[in-house]
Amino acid sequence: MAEQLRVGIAGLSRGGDFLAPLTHWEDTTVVAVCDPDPAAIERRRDQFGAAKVFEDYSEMLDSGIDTVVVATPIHLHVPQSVEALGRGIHVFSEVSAAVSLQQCEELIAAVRRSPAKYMMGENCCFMKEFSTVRCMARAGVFGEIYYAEADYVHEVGPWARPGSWPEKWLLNRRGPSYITHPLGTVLDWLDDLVATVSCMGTGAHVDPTRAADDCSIMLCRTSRGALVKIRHDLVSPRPMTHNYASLQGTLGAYEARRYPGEEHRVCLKTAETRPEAGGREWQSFSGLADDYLPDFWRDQAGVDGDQHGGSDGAVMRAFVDCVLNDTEPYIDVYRALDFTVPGLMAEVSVKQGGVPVAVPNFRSL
């Protein structure tokens, strides 16, 4: 492998934020971009210096590229990943990593088949202090952790224009049709997969001229018996609450913040305990953490560029290291599917009035 990666970036609309941190780094340049929006490019160009410009996907992955973001409309993530898997590129998706069950088995057979690495860009899993509980929660500090849950609330209506990508793959499919930053936050404390999953929905009140749910409820039943339950609303005319996420163990609980100006916070079945207040109290989350925070957060070079609060620099930097140094992607395909598909299957579940529906494992597939 050369000692710097050779990048193209399809879709800059997105794409685009991860020019900060691919320009910076002296072990990858950014020597292709693609996009049929000529405003998009417009408006990045000064970002991407010298790269050659592409409108056609195919003509980029054919210019001398080893790697590619591929940041484009959610369906075509997979034809896309395809597409590059096939020429030997190593593919960084970003989220979700599939629309369908036949996408997902196309991408499970090309990972399997090339020799180039693939890795979705769930950036949820970075973000300073989800990537801080997951150290705490591996380490034991919570105990047993029997339940979690997480909120994806953004409306999205307001700016997904008739026949667009969003009005199609997301306003107008009932359940959780963006799932993978609140469930893949969770699924990453727990270390779990999801087993079978029950959804139901509140019909579509604020636009019924869209099938999508104003707000749908899943509850998962993971392969070791944690209850997850995760909110995802795209439609209810409210601030977003986009990093809410919750544990609850043996030993403890955690709490992200969900309104600005609140804080993070912890409660310890360690700590003292004060009666006359009754009982257990919430801990600052700030000072105990330091102690978990992971490696790339302590580097900073790790986590350059200031989109999503520096994620976007750290979960990229983590598909950096894992090309260069020939190791196994952190979100390899079938851990992007564990974030999935999911949601694909609550889709099932929600139109069938909430049943049990069973998650397929693609290892075994």
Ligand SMILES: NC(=O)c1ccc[n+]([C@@H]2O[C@H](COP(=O)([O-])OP(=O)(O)OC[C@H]3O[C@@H](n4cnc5c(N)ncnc54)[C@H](O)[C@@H]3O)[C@@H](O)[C@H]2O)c1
The other form holds:
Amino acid sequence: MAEQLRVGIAGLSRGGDFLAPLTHWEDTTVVAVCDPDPAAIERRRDQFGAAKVFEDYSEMLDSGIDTVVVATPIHLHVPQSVEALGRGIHVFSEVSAAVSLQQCEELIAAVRRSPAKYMMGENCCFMKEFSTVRCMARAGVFGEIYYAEADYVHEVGPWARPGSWPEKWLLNRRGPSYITHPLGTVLDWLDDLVATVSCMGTGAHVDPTRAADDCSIMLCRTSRGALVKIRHDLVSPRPMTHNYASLQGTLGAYEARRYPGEEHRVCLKTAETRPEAGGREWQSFSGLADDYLPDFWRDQAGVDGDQHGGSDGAVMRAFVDCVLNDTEPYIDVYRALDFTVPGLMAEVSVKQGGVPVAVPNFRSL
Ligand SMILES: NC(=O)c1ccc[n+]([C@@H]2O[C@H](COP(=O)([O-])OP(=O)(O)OC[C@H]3O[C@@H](n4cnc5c(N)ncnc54)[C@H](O)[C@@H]3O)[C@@H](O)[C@H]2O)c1
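Previous: the form predicted alone; requested now: the form predicted in complex with this ligand:
Below is the whole assembly, all chains and molecules, this chain first.
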């Protein structure tokens, strides 16, 4: 078992967010970074210290790293992961795992052939509140969960330059093209996967030159029969809401904070209710949550500069631990595709007026 991972980071925009935890921990060292854009390198230079700088990804892979963070444009995740896995280099891939079914097959084949680990870094599952809700769900606090929903509302249109990857892969295709944050969150709670999906869109009103619907709604039936609703909107002119999610079970409900200043809340059947108030009441989440806080949030005080509410450090820690301890990755390649492929099949559905479409389970393919 290696005692320290020698990490290379590809793509220094999003990839730079992982410099804080990876340079803070004693069992990881960032020995190489790679980005063809010199400006991206310069922006992070004071953070990566003595790491070797590469413009070429393959050269970085050959420089003696044993682990790579793939945080490059979305369509490069699979080819770059496949190349690293082929050299026996462990891969932490940014979301989404893949942009087509063909890429999914290539990724699965590479993971099956390689002795190295692959994990997709879906960080929303590792947000403090969401990972606490997962522990509560696993402990049966909500009973049988039969409904969940989540939103990803993030206006990216104005920043997507013509010819850029977001323009091509997110805004010039129909259906929910960036789905792992909301869908991964709720599938993690449900410990389930999507069997069929139907999707309808609003059409393109804000910018009719683009293919993307302003807003798409995915309705998913899970393999155990739960219903999941996902709102996906990269276009509408409004503030970001990408951490809203909720669930309903036979024993209770959870609602995340939707707008700044709001509290996360639960309603549990076991808690006291006031019938005179006309029914049940929301209760504070924070008091209950302490009992179910995952170990990461108990043990690690967090890292200065850690992004996305500390979830970047949490998801990276899960990956590092699985490599160092030779355990299964929390989001292995099959789970990565559980979070990714329903979005690809929703594109098929939305183009056919919302018909239900089966979602392949790559475990049996
Ligand atoms: N999990 C999250 O919260 C989160 C947040 C932001 C972005 N992302 C994901 O991270 C990825 C990158 O997003 P971004 O916002 O940083 O995009 P970006 O366009 O801002 O940056 C991409 C970077 O990759 C570099 N690059 C391009 N080709 C490369 C190559 N062959 N090798 C190495 N570097 C290369 C570019 O020069 C650029 O610096 C996307 O897939 C996105 O979906 C995830």
